[in-house]
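Encoded as structure tokens, the following chain is the form predicted alone, with no partner shown.
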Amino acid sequence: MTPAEIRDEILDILSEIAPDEDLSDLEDAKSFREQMELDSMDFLDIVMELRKRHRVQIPEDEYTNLASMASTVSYLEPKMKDIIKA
């Protein structure tokens, strides 16, 4: 995947988990929870779904890359490299 369709994936997952939450003006650069009303156990939800949809394993030790949009697509896109898009 590149890292336009992993941004996209991430955004998708993020209006799965929170639905209520305007993504349009999201910021890659901020960290997600300083732009939405995200809990622990949201962001648990967004591991878990890229781990159902995609396969990918995140250690919890590594959670901290998936702070923001720009620090998940650049920690995913090698994980994510040779998964092609739907």
The other form holds:
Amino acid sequence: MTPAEIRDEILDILSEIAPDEDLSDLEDAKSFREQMELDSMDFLDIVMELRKRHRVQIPEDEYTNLASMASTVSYLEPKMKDIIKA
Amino acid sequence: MIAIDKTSQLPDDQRVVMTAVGLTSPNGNNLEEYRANLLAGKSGVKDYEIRYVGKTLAGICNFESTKYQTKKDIRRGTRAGAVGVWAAQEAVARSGLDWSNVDRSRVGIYVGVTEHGNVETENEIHSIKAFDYDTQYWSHHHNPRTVANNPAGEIALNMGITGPHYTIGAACAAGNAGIIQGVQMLRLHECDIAIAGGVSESIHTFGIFASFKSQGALASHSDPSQASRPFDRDRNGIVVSEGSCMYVLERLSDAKARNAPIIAEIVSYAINTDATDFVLPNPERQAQCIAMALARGGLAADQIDIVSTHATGTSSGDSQECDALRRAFGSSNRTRFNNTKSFIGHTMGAAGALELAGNLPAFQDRVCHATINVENLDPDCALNGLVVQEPQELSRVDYILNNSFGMLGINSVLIVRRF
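Given the form predicted alone, state the structure of the form predicted together with the partner chain.
Next comes the full complex, this chain leading.
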């Protein structure tokens, strides 16, 4: 997956986790929490969805990398570069 | 003039009244719509399909779920929570309470459930099958969704209620048990307002259907609207339904102080246990439960105008309840008997509360709604005063008695009075 494809995938996961939010103006550099109502259970949902959809494992001590869209994509890029987008 | 029962002689702070009701049932999302459909003979049972079991029948609720919950709350929570939130919010909205100024630390939530957690557990097991049952794919939402207090807790979260909240597990007697718990807590001054009743999400668990089917107790019929047929010779089992019915209960002294509309007064109740079988009822204990409720209220059987029966459409259960009713009401020419499950199926944890609700307007319109689908009355279920097929106008309705029984031999009876 390319960084753009990873971003689309994260957006898709977020739209499922937070169906009431308008994600069209999401700023990549800003933290998710500044822009959306997300709690720790929601972040666990992101981790679970990546695990279920792509078998990507994110160790607990690396959850902080999921703070913003930019940091998430950057963190996932090496883990997802060999995954072919369905 | 209404006969004097024991409860009406208590001080007002020991008398408990219903000041509002909110509900969703398979044939109505508020009391007016539900009552109109009960009087019109309109069933809410539909074709339904669920994993593993396949095509079957069910009573399905269709309400505006996003009226009181965000899509995220609905996704995170349970169906039992969603139907509970709907009914609790609707009840409060109809109560005339100035909710923004209510001390919510003095509100208690008491929700009857037949079962809880089956839906989510089945969903998770189904989900991890795709991952060869590797439990690292098991949802972190499972525990908060399946804790037994979940439906009551979701109501508390949604409405900002900080008083006590819990569920009362009482099989299919749970709707009555939830209301009884509310009455007791108000009398003890543990809360000032009780939001009490019952919920059912049971149509979302295949296990309920499969278990009734294995037991030979799951209803089937080519016409869904005729599948739930208590007391009929051709009844062949239970129609599983979802639903919710929550009441706002208050002490009479508080209700009077705010000039609240009063739907009914809860004048008596009783709960007892068969201690004889896991599933088969015991008419002797059921009759004792009814007698206990009458005695506690200082009432005679012939003071009860309407009995809302529990009968679920099973072969033995219906005739056993009729046996109990003959024992308890044999001498009464006044009492009429009806059955709501013939319209909406068995709403499990909500049944007691919901079936009572559909009868409450009789205090004003003096009409006993019918039991539908009784085309050939089973002689074992013949009762003097059984209202079948068409509603019956009565000269007056002062007292309604509501039966609700459940597995493991739990029996509950609630008696309410016109106010």
